[in-house]
Each structure stands twice: as structure tokens, then as C-alpha cells.
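Taking the form predicted alone, here's one chain by itself in C-alpha cells.
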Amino acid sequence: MKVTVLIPAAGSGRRMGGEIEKQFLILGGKPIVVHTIQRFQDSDLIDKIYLIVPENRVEYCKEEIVIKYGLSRVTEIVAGGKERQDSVYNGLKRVNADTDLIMIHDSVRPFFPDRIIRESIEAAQRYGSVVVAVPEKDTIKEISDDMIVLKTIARERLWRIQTPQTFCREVIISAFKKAIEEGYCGTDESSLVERAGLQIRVIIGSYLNIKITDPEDILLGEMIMKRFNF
């Protein structure tokens, strides 16, 4: 069984603000992105790494990121596209064929525990997708363009989808040309599967599997690592 993981990182980070893109900020002494890479560096599952960044930050990223913190299982930097999902499908090329599934993780996302890797493996050897999620806590009410509450929507069902998002190498590959053929953008890999009418399983994620989107996320990304030790 051999699994490789996409790490879309190219993304620009305009809701954090200031020059950096995100997934280069430091945090704990290490930019995000390598903090995030460590975590399947770490696991005996993973064979193969693709990062996937800013056309100009390909050479920043060899020197910096992957030969200066010791990244061996980062095979290849990959160009990035216009979009998550341009960027995505530019590393989806680079896979080698005898890839029997695929992870693709947002590169912003370091706070994930070990178990969601090997879980999110088995589920998706049975079931060809596989997703992490968290039950949704808060009361969700959906509200007009000037800010009027329309109606308050049942939480039971709602559920936060994170990554990473695994699948079967001929699954995700065939949902993204499909997506491409048509002319659909998604908001994550998932929804491409699903409207390519497949089912996809839910495994339980972590509450500390945050996305660090805004500066107050650093903030609170600094205390997970102070107290539970990532």
C-alpha cells in the first residue's frame, strides 16, 4: 500500500494580512508549513510528500523549508496554479501511477493527532474516500445580504469538514477532470467527488485541527503547541 500526500501551499493568505504568505509565518519557531510536513514526515504510513507552492517560491522552499528542516519524504516542489484546485490537480499530475491512494492536507492545518493518519488510511482503503470532520457546536442561523436572521438551521447534521482528505489514486484523479471538463471549481477535494456521485465516509477529527486563517490563529496555534505538545 503505498500513500502519498499533496500539500496544496500556494495560496496568497490575504485574510491574514501583511507580505507573508501564511503558510510561511513563523510559529513556534518554524514556519506553518513545515510544522504541518513534519506530521506525516513523522509517520512510517506515508511514502511520499508533494509540496505544492507559488511558482516563485519553488527555489525559497527547496533551500528553506525542505533541505534546511530535513524534509526527506518532500519528493517534489510543485508549481501551484490560480486556485486550491488548479493547484491540487498540477500535483495530482505528479503522481506516480503505482500510488494506490491519496492525501491531501492543507498546509495550514499542523494540529492533526497521529490516529487521523492511520485512520483515515484504513477507512480509505474500504471505502475510496475519506474524510475528517468535527460535529458542529454552535447554534447556525442563516441571515439576508443585510444581515437579517432567516432561520435558524438544525446543528445535528452539520458537520466541520478538515483534512487531511484521502481517496484512491483513480477516484480523486477522475472526479478532478470531470470538475475541469465542466467547468466546477469546489470549495474542498471532497465536494468534487461527491458531485461526481460517489460516496464519501466521515471519521471522527480533532477540535485542535484548526486552520490558521487569521492572526488571531497564531495566537491561539502557539498555545496548542505549549499545551499539548505538537
Given for the second form:
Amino acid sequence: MKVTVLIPAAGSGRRMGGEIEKQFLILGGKPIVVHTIQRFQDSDLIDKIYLIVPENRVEYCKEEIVIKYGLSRVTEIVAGGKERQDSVYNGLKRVNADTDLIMIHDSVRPFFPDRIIRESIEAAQRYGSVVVAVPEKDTIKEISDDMIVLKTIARERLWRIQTPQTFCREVIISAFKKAIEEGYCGTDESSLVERAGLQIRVIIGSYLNIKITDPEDILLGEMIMKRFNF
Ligand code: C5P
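Cool, the form predicted alone is there; where's the form predicted together with ligand C5P?
Entire complex below, previous chain first.
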């Protein structure tokens, strides 16, 4: 069983403000993306890692991320694209044909439990497509552009979808081709598989598996690291 991990890290991190992209900000002495890659580097279940970064950061990532931190499972650093979907597609095009499963994981989510890699692989072998998710806790409403509530969405079946998302190689490649042909751009990979009419299995994620997005997430991240020994 060969498992390749794609780590899209080519976002500009506009919501964070500042000059440096959020995935390269320092958390506990190391860039956030290093914490994330190390989770996969340390797993014997992973064969290869492809790191996808902004075009002008390829050299920096080679020297300051991969070589400096000894991330030997990173096989290639790939230049990303305009949208997240473009970045992931650039990575997908590089994946070897002998890969069985492709696991895609946000560069800014370093805090997932170890069991997630194993459980995702097991479920992907069985079901073909797997996402990790947690039940929504807040009430979700649709709101108009001028800040008026339009409607409340029943919460019982709402889940927050996280990464990693894991797929059989042919499933995700054909879902991408279909989405590109039809001009669809999704905010996650599973939405492309969903559009292709295939079932996606859900496994329980973790509320600690936050996507570091806003400045307050850095503070939260520091707390999670200390308290939970990540
Ligand atoms: O945009 P969002 O916050 O959802 O980003 C999630 C992940 O996708 C981040 O790791 C980010 O670096 C990556 N991304 C990318 N290429 C883009 C936009 C986002 O690789 N064009």
C-alpha cells in the first residue's frame, strides 16, 4: 500500500495580515508548515510527501524547511496555483502511477491526533474516499449582504469538514478532471468527488485540528501545543 501526502501550502494568508504567509509563521520555534509535515514524516504509513508552495518560495522551502528540518519523506516541492484547487492539481499531476492512496492535508493544520492517519488509510482502502469531520456546535444561519438573517439551517446533520482527506488515486484524479472540464472550483477536495456522484465516508476528527487562519489562531495554536504535547 503506497500512500502519498499532498500538502497545499501555496496560499497567501491574507486573513492573517503581515508580510509572511501564515504557513511560514513561527509557532513554538518552527514554521507552522514544519510542524504539519513532521506529523507525516514520523509515520511509517506514509511513502512520499509533496509540498506545494508559492512559486517564489520553492527555493526557500527547499533550504529552510526540507533540508533544515531533515524532512526526508518530502520527495518534491511543487509550485502552487491561484486557488487551492489549482495548487492541489499541480501536486496531483506529479504523483507516481504506483501510488494507491492520496492524502491531502492543509499546511496549517498541525494538531490532528495520530490515529487519524491510520484510520483514514483503513477507511480509504475500504470506501475509496474519506474525510475527517466534527459535529457543528453553533447554530448556523444564512445572512444577506446587508446583514439580515435569511434562514436557519438545521444543525443536526451539519459537520465541519477538516483535513486530511484521503482518496484512491484514480478516484481523485478523475474527480479533478471532471471539475476542471465543468469549470467547478471547490473549497475542498471531497466536494469534487461528491460532484462526481461517489460516496465519501466520514471519520471523526478533532476540535483541536484547527486551521490556523486568523491572528488569534496563533495564540490558540500555542496553547494547544503546550497543553496537548504536539
Ligand atoms: O485558503 P485556505 O485557508 O482554505 O487554505 C487552506 C490550505 O490551502 C492552506 O494550507 C493554504 O496554504 C493552501 N492554499 C494553496 N494554494 C492556494 C490557496 C491556498 O495551497 N492558492
